[in-house]
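Consider the single chain below, provided in structure tokens and representing the form predicted on its own.
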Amino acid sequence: MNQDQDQLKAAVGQYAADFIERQLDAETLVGVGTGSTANHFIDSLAKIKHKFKGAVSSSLASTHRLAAHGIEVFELNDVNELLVYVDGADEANDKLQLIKGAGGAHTREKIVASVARQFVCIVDASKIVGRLGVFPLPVEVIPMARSAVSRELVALGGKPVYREGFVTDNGNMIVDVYDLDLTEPVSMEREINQLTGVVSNGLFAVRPADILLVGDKNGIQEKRA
């Protein structure tokens, strides 16, 4: 990553802050997501941490960075709703639908923005593309169906590879897809998840973002589905 894509991930890490200023209350539990951006986010985050309640996280990196910066993290068991859930992306299309995974943290980044009101994303702007596919589709499987779950993705159209030494917080592995034909991601995602042995995979097609914050050159750019 170069500086200026950093500083334009802080950026949008800031406004996403800004964004959600006016929405908090002293009950508010904020979600929060995993990786560079969403890192960022949490920096952001912690300047305002007295005007809301706390967050839940979607994996153990982000609730150590939480915690860090002194913002107590709930468990998501114990929560109804969350107002706003706010996450970054790998790939982003016009349609706010995204590809999620390279941290290896999209099946509870799905669950928690599965209870939020709002999912807000925040990418710059080298994350948005016309197609989504360019980015391997990550797909997290229990270890044992591996093997059964590739041997499915390569009759999909796919390449997996088998993404080596890496174990997700659930305790699965990660297989990464290339070449997948995504024109139709909604039924592509659902046709992925059916297979026996997926736990989840990196489309947010079926739920996708509904507001997506972009940082480039020029600002940042409110983008709504």
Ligand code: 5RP
Second form
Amino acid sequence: MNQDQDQLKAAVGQYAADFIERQLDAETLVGVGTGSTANHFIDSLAKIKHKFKGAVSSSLASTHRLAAHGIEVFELNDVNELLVYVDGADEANDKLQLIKGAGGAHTREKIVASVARQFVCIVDASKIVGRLGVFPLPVEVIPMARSAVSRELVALGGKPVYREGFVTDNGNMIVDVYDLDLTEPVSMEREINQLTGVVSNGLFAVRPADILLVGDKNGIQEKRA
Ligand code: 5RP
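Can I have the other form now, the form predicted in complex with the ligand, not the form predicted on its own?
Below, the chain from earlier opens the complete complex, with every other chain and molecule after it.
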């Protein structure tokens, strides 16, 4: 990542913290994503930590960063509802459908996003695409099912590549799938999630973002589907 891209990530992370600040109160829990853009958001959130109750995290890495800032982290099982979930993405289209999971955290990210009233996605402009699928689609699989699932992914037209040496926070493996036809991301998300042995895939199309904040050289653009 070059310095310019990191500055854009920092800018959009700060913008997201400002964006949600007016909605915060002493009872608010904020859902927090994973990755370098989410890290910038966590750092900005820390500056206003006295304005909300705490966070629900989507990964061990984000949990550590939140705790290091003195932000209390709550278990999702102890929480009924989240005001907002803020996270980055690897690709985003104009319907606010996403590919996520380069960090291998997409299953927990999807779970936390699913209980949030609003999903705010934060990206630098390099993540915006006309059509999803240039970035390989991460699929989290139960370890013993890796080869079986990979054969099914080939049958769907993809080229699965095992992410060697990587274990998810859930103790599973990741297969990155190249060359899938993602013209219909909603049906592809559902179809891959139906494969026996798949935990979840990195398409966020059934439940896309509600708001997309994009950092480019002119500032931050707010997009809604
Ligand atoms: C992790 C993710 C990240 O949100 C995604 O990979 C974007 O990461 P970054 O902000 O570092 O570019 O889905 O599983």
